[in-house]
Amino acid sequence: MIADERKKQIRQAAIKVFLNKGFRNTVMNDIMEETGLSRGGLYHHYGSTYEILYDLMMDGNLYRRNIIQKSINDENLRLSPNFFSRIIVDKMLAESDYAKIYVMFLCELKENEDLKNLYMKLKKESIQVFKELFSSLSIDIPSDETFEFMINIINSGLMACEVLGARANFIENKKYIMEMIDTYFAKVLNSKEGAK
């Protein structure tokens, strides 16, 4: 098996173990058992669970980017602030293994400097994705602070869904969450218009 395929196999096994045991309770031996690899075989590709989590976060970022692009292409959607509100709410309410692992990642940020640095990198990439999507609209691109606020809203929603069990309540009130985000975007975009 080539290195990229082996690393993907290790990450898939790690997802299972992380979801079963939690990130904090997982050690490399657990992943070694799940993959059936020898200690040397596993450590040849990854030196720690943090390294695996790092790559999973990179995979997840690409996965989310592809979902957004697929939505645009499949539905032949016209990009609008309302579309972005839908993207944000859909990301908040996402129920996937990547979302669960991402929440574990968020919970570990305080404990690991490498993960904090990865978070900053992921946030910059997410802001860039939002900017690229907004650039297709015939409006001014909101500030990085606006997009950072949206990322914080998404992360808060994900944490509420996974940690507090609020997903059903949020789904029930999805239209109100979208209205709040629409209102925010309208105010931000109107304030940019007024500043001209």
Second form
Number of protein chains: 2
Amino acid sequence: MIADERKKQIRQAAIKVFLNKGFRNTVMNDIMEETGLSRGGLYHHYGSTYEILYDLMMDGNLYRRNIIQKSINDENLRLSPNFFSRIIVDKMLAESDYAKIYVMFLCELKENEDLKNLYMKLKKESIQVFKELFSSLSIDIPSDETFEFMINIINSGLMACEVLGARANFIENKKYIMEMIDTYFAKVLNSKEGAK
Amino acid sequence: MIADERKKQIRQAAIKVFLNKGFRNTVMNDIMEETGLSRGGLYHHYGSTYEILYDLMMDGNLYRRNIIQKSINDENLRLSPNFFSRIIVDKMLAESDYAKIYVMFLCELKENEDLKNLYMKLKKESIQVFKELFSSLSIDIPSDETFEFMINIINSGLMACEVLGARANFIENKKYIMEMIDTYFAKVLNSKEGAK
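Let's compare: the form predicted alone is above, so bring in the form predicted together with another copy of the chain.
Below is the whole assembly, all chains and molecules, this chain first.
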């Protein structure tokens, strides 16, 4: 098996173990067992569970871009800020294995400098994706801080769903969350208009 | 020293250690060292770091009630939903040792059943506090789900500040967060009016 395939296989096994035991309670031995690899075989590709989590987040970033691109293609509509509110809320409330592992990643940021640096990088990339999407609207593109705020809102919502068990309550209040985010876009775009 | 005072002394020492090392990286030995107690002396009062965290959260709940009561007294104004938005946002963005330890508590909910039960209990009590405050307004009291939503919003904001380092960005966007929460109260109170 070539190295890339082997690494992918390890990451798949790691997802299973992380979901089962939680990232924090997983040790490399668990992943060895799940993959059936020898100690040397596993450590040749990954030195720690943090390195595996790092690569999983890199995979996830690609996956996320594709999802957004797909919903834009499916939409077949003129993009609007309201459409972005919907993307944001859907992303926040979706229950998926990826969301679970992404939140494990967020909860580890304080413990590992490499993950923190990766988070900064992913945030910058996400800002870039948002900017490209907004540039197709015939409105002024909001500032980086505006997009950073939206990303913080999405991430805090995801954490609340997974860590606090808030998903059911958020789904009940989905229409209000949409309205809150619509309010944000309306106010922030307006204030930019007003500042001219 | 009587038991209550000794326990309080242990909790004070634990706060120091938790802030320094993080809850997850703290073991009972660290707290033994910080307090200068013997192993037997410490374990007589607390069996684990989880038990200490539990009691700290019970302390915090009392503290929080007092804060809210105080800001209502200081206000000397007629209460309004807008005033609640301000309480909520101030609570979310405040940097304090208590906020740090409270977020450590939230991040441990999945790992410890006792903490999870305590969280449910604290949430119920907070809903009760909100209800009492709202009952002094001459408007219909929103449902428990509405208050639960606000509590989830506060907690997810606190987690974002501490875990994601989002505080600076949230402070920049403070006026928008206020407007988002005002929007929520306006819509949810309106919809109740409309449902009559």
